[in-house]
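Read the single chain below, which is given as structure tokens and is the form predicted on its own.
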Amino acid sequence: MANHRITVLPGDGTGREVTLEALNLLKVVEQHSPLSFSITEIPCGGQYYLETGEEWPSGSFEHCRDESDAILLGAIGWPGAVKPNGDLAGGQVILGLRSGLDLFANVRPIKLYNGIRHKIHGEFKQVWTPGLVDMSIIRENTEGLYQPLLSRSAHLARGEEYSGISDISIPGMDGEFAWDPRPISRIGSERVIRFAFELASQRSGNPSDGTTRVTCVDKSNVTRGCQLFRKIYREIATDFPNIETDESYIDAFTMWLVRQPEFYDVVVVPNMFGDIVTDLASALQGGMGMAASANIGDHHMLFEPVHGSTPKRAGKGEVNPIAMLSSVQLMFEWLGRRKDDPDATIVSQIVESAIEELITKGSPLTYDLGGSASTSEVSLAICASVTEKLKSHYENA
């Protein structure tokens, strides 16, 4: 029986609500499959900071680093939770883990299930065709415009001092100004681009014609960092002659993404552009309530929904739990890969199947998908389906 060490960080607002549903799903899996879990729950985030003056308890970073096979995060961010230096309280958690654990690849699956209707002009309509949206966007996760903040957060998470980057003067620019460096390195680019090609080799190609393709998205017609990123993309592509290449500037890509999403298989993109374009892509799959993510490094993994803490809906029990439950599904998928655990892979497939069937059925669904069900009603329905599927699989195995 495989035992996996899971560290759970509920965070703030609706993050706490969907984390509860994630824990319920883990209980179901533990009860009806060979998998078992050692779960450590650590309070953290803006609300915790307002209550205690700390972003998370001392030693939390070390526990995540040394005592976790996977980390599950709810959401970070709460109104009024701002540190004296102006930083968002809780940033040390997510940014510190992202940098401190070197989680260099942010994986955002974009898949449209049958039954999803998009809210366009206030109405729920079927805009894109189910089955023709199935891509994975790989965002570089530790460099670019975020790098100075990520580095500072990692130092603070480890209890270390951080001197930061010295102020500069820019010729021709007078008066008050702010600047943000955007470092993009060969090492950082090589590993995330290679990650994208390796992931593409494990997929079934794009949904329109099955072509295995990696698209590089950047702004290399303008910026030096992107020129390096694309240069390295072309170098690494030569190691994968059976994978088709495709290149796009970020501004054009935003158009093609919504115009012909069926063309895309795996997309690799620098950090800030990736942050923006993955949120746009979430509209293809039904919105942020459907958007799961994995943060992957060579030795650590963190999984989270990307919808944030949604303070205006916190405590109402109405947010969509599927992004979180899909993040748990991703966690099982990667545990299966990293730990060579076939049962984790099977559970991943079963959870995804349960989610897909519920959406196809069309009930129960939360407000963002045109329904009126509560968070727990959706979660209970998915957990009930997972229970039946696990029983059927393991009793008949």
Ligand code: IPM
Second form
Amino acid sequence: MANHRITVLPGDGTGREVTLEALNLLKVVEQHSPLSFSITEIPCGGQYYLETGEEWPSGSFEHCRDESDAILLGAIGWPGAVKPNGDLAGGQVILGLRSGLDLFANVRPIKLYNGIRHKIHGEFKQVWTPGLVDMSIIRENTEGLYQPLLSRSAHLARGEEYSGISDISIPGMDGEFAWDPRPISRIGSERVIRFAFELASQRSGNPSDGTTRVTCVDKSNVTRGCQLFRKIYREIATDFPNIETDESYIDAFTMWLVRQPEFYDVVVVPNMFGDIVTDLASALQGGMGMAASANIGDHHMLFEPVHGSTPKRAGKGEVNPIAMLSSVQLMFEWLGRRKDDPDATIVSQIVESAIEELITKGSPLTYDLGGSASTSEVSLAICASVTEKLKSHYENA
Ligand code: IPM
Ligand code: MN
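Starting from the form predicted on its own above, please write out the structure of the form predicted together with 3-isopropylmalic acid.
And the full complex, kicking off with our chain again.
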């Protein structure tokens, strides 16, 4: 009977609210399955920074690194929570962990459940067809445009000095200017692209005709870093002769993503493009309230909803908990895989089917999906359904 060490980082705003629901789900799972958890909760984020002057208590990074099988994060970011140098307060948490724990693959599944109506032109209607949207976007998570802040955050999280690259002068740029380097490395690209191919070989292909395909999305017609990224994509692809290749520039990809989502299976994309395109892609699955993610490295993993702290909704108990509960589902899936725990895999499947059934039933759902239920009503309904399913699975086993 495996015990999993879970470190919980509620963070800011609605991140805290959905984290409470994640903890409720963990309780239900612990009660009705063989899984058990040692949970450590650590306060952190922009609000914590405003209150204490620290992004999280000292020793938190080490706890995440040395004493966690999985990390669960709510959301980081709060209005006015900016450090004197302009950096995001809470960056040590979200970016420090992504970089400091080498969580190089940010896995963002885009799956449309039956019953979801999309909010378009202010109205709820079905736009994309359930069953025809089921892809996984893999965002590179440790370099690119984020690299300076990622690296700075990881150094700070470890309590180390950071000497970044110094300022430069650029011919033709006179007066005040700001610039962001965008380093993309062979090592960083190889590992995330190989991850994408390996993930594709475990999936059952794209929704339209079951083709197993990895799409490389970049801007290699313009940028050097993307040229390296695509070159490495082509190299890695030769190790996977049964997987179809597909290449797209990011601008065109945003159009194809909306027009023919059924074509896509696994998509691999550099960091900042992945940040942007996964918010767009969330519209295909019903919005940010549905978007879950897994940050995966060779030795560590962190799970978080893709939405932020949603300050204007915070404190009202009205946001959709499903992105968080689906992130917990991803956590079980990866615990199953990485820790060889078949019960974690079973629990992951049960949580997913509870979420799927609730959506198909159509109630209770939150405002973003056209409903009027509260965060906790949705979460209670999912937890009740998970309880029933766990009972019938383990009592009949
Ligand atoms: C995300 C978020 C983060 C990012 C922010 C909070 C730093 O937008 O996870 O997509 O830009 O990566
Ligand atoms: Mn984002």
